[in-house]
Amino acid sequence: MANTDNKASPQHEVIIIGAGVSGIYQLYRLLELGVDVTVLEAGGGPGGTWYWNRYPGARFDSESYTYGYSFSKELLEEWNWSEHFAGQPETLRYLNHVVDKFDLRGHMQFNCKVKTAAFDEAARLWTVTLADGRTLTTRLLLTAIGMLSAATMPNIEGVESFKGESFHTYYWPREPVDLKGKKVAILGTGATAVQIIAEIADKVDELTVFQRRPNWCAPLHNSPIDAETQAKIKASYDEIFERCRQTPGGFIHGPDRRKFHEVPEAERLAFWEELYNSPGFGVWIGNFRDVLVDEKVNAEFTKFIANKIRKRVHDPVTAEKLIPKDHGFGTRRVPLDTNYYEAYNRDNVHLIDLNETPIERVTPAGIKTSDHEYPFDVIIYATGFDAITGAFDRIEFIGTNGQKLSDKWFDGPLTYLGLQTTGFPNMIILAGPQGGSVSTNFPRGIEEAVDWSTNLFKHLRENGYSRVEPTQEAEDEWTEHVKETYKYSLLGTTKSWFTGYNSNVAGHDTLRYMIYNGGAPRYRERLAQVAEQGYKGLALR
């Protein structure tokens, strides 16, 4: 941006916190315009989740080629997916091809874990605090932090005394894991505790998961994809991000607009039993529409997945531990299995429920419940993550007055299209709370965010504005917008971290606004129209 009003010179023109999938994107297109910018990570390269999550069994819930970049037609000519969805190992060589391919990693930082960010309002510009000591000043700061890279131990008394291996799954060691003939535990039985169970539970001696609320669960179906099938999907880009493009959730699975009750039953049982059957996600939100709005037929559909679930775990006590009581099919994001209810088949393999037998505590040699003390050797922790604003929590961001974001964002995230946060000048948040990529096909909505704010970028620059800050009445009408969009969908009546729900962080036991549930083509017509209008609801000085 333009230096105005004797303003003081930044270091860079703007810097980016984070090297994932929406970091890499936007240096991409802030280079094309000759920026000065850089780039600051705290993980030893680029990939962002798919840097950090290198536990057994990491992959994609949406397809493959439905979440590569689609901004580079040589891009997507050259590469091949082995996978309908792909590893974590081949994603993050995806990545890495990426950053290569143009020139990124030049602009990139490692091992950079920023501190703290304060604006300073007399020179207009963000001084950056790195942990190495560091300082570092820009004219723009952009948050690219990701909305699951926050994670969360258990509060649990012990943790520490354990004198095996033990490790958050966000955290799994770089080196190989030895799991071989070992007594393993993992805490949790939410989408990454779903991956890794079914990955290991043939591999290791003993298997033992506890559990304090189950998840609803349907098949992936993943397979390779051959030859025939690669051709097909590299002639068909255009149509399948087109269709990404039209439908809320910018998967290719887009929900069905016939009414539940206007299908007849055997129609409607033949039609769930298609979509049990088949790949990805079309099973959430390729159903019909009012199976996430309408709580009795949500309520048919949960009877349907429960049944599934009573033929695929042999024990019927071990099955009803399994199937939630506490909220319908969908009604949180719906993590994606491949053989983990068939892991509870085998021998050595226990379900404990927390429930019946809480944690006591974590004891030197393994977990003591209320009824019993067992050995392990490896525990693992798959315990999630402080959702969306956790990440932002634990960078010390200072606004105007010394205000401190996570003050503000104390109670729930307050934002103006999830991209922007009064009393943060110059501070554009990528993939935050909010905004559109969070509950969508996240590159899908990364590239939305990002091309936006890249002409936000462009406009300030050309017309030498060097202050740009949602005005208290945008933000006002934006939050209730958010709020409003709870009302069309089952999404916001259950505890997840959709709505803000973590009961390893204190404060986070309420309802939290944290995601836009509006779909996506109806959040980039609002970014085209606030663009075509000036940047309304934004102060530009």
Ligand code: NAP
Given for the second form:
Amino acid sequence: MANTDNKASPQHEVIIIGAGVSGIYQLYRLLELGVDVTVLEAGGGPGGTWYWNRYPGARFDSESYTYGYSFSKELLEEWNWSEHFAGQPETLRYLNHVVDKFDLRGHMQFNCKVKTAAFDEAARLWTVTLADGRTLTTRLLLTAIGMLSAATMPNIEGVESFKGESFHTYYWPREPVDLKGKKVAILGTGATAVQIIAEIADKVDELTVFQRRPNWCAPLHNSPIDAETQAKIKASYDEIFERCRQTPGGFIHGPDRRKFHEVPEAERLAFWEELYNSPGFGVWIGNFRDVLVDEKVNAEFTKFIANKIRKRVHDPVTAEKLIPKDHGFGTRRVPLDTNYYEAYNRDNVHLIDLNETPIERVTPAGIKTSDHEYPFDVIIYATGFDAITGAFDRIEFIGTNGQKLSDKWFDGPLTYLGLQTTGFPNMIILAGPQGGSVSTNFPRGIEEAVDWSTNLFKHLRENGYSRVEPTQEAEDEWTEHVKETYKYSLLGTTKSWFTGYNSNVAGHDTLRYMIYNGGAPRYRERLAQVAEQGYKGLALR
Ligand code: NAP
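The form predicted together with this ligand is what I need now, so please give it after the form predicted on its own.
Every component of the complex follows; first up is the chain already shown.
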């Protein structure tokens, strides 16, 4: 941005915090414009979520070819995904490949933890303080800090006292962990735990799963991509991305236009069987369009899935424990599984229902519930994240008048388009609350946010603006609109990270409007309109 009004010159035009999927792409786009930009990354390398989450079985459940970046034909052509749903090592290799191919690494600073970022109104710049004691200044601050990057440990007494090995899944050690012959405990049954449990069940001596609330899981149906399919995928990238642009979630799966009652029962069941037996999220987001809207219809599909669980789990008592009773299918994030339920058919896998026997404490030897003390060699905490806003709370962002972002968002985020928040000028939130990426296939939503903010940057630069902040009116309107979108879907009715709940974080026990539920096409349309109207809702100076 031009320094036209005698404001102090910052060290960088732009600082991006985070070298994950969004930080990498944003850096690429800014370098294209010749911008002086640096990326500050807490990890020892690029990759964000894929750098950290090295737990056994980690993989995405977006189709690989919809997860890669769409901006470079050459990249699409040269990269071969080996599986329909690639594992973490491959995705990390991919992101490193992108970083090297486009010469991005030299603009990234690793092991660089940002502690505070404060806006200096007089100088119109951000001062960023790092854990290593350095201070950097920038005109524009872009946050690419991840939506699931603030891991939370359970608020259970004695966690520190355990003498064996223990780790949160997000911080899974980089060096191999030998679980062979070990007695292993895992806390949690979210998407992460579902992957680990299935992956390690046959590799450990004993695996004990501590479950508070079960989730509805459906099979991923992963498989290798053969040469012929690879060629087909490469020949159809344009159609694949166009399809993703049209669906609400940015996936190749979009809702079936029919309503449940419009279809005869036999046809309905055949359709559901087909969804259940097909790869990916179709079973969740490719269903009849009222399955995630109408409670009665949702209950019908929920029954269908409950019966699938009963078929997959041999012991009827265990099966009933694994069937959620507090929410319908798809009203929380659906973990896609590979032999998850089948793991419970093994003699060495045990399910402890914490509703029957709650954990009293972690002891030096293991875990003590209300009826038994279980000894373990390893405890795995698959206990999730202070999602979406947690990463923002862990950096002290100080805006105008000394206001802290964590205070402003304490009762829930307030944003304009999920991309900016009043009182924090010149800060663009690439992936955060109330934006388009959190409820979509992340890279698809992230590309939209990055392209939009790059165009905004150009606009600021070309017009000599050095300050950009949403108006209060625009923020109020957007935040209200986001709340409204919770009425369209049953997803807003269930306690989970989607709705801002986390039992391990004080104050996160009420509904917070974290997610824009209006769908990617409508979000994209809104972004385009705002830009066409000269960035309506943003005060530019
Ligand atoms: P999560 O879905 O929030 O699950 C956390 C689990 O820990 C829940 O089962 C929770 O129980 C349990 N838990 C938390 N605190 C506890 C406590 N104090 N005592 C007992 N149990 C406790 O977290 P996650 O599994 O890490 O997944 C988070 C998100 O990451 C996913 O929804 C998904 O978006 C993403 N992810 C994606 C993939 C993929 O692409 N395949 C894989 C993994 C993760 P309650 O349900 O009772 O709270």
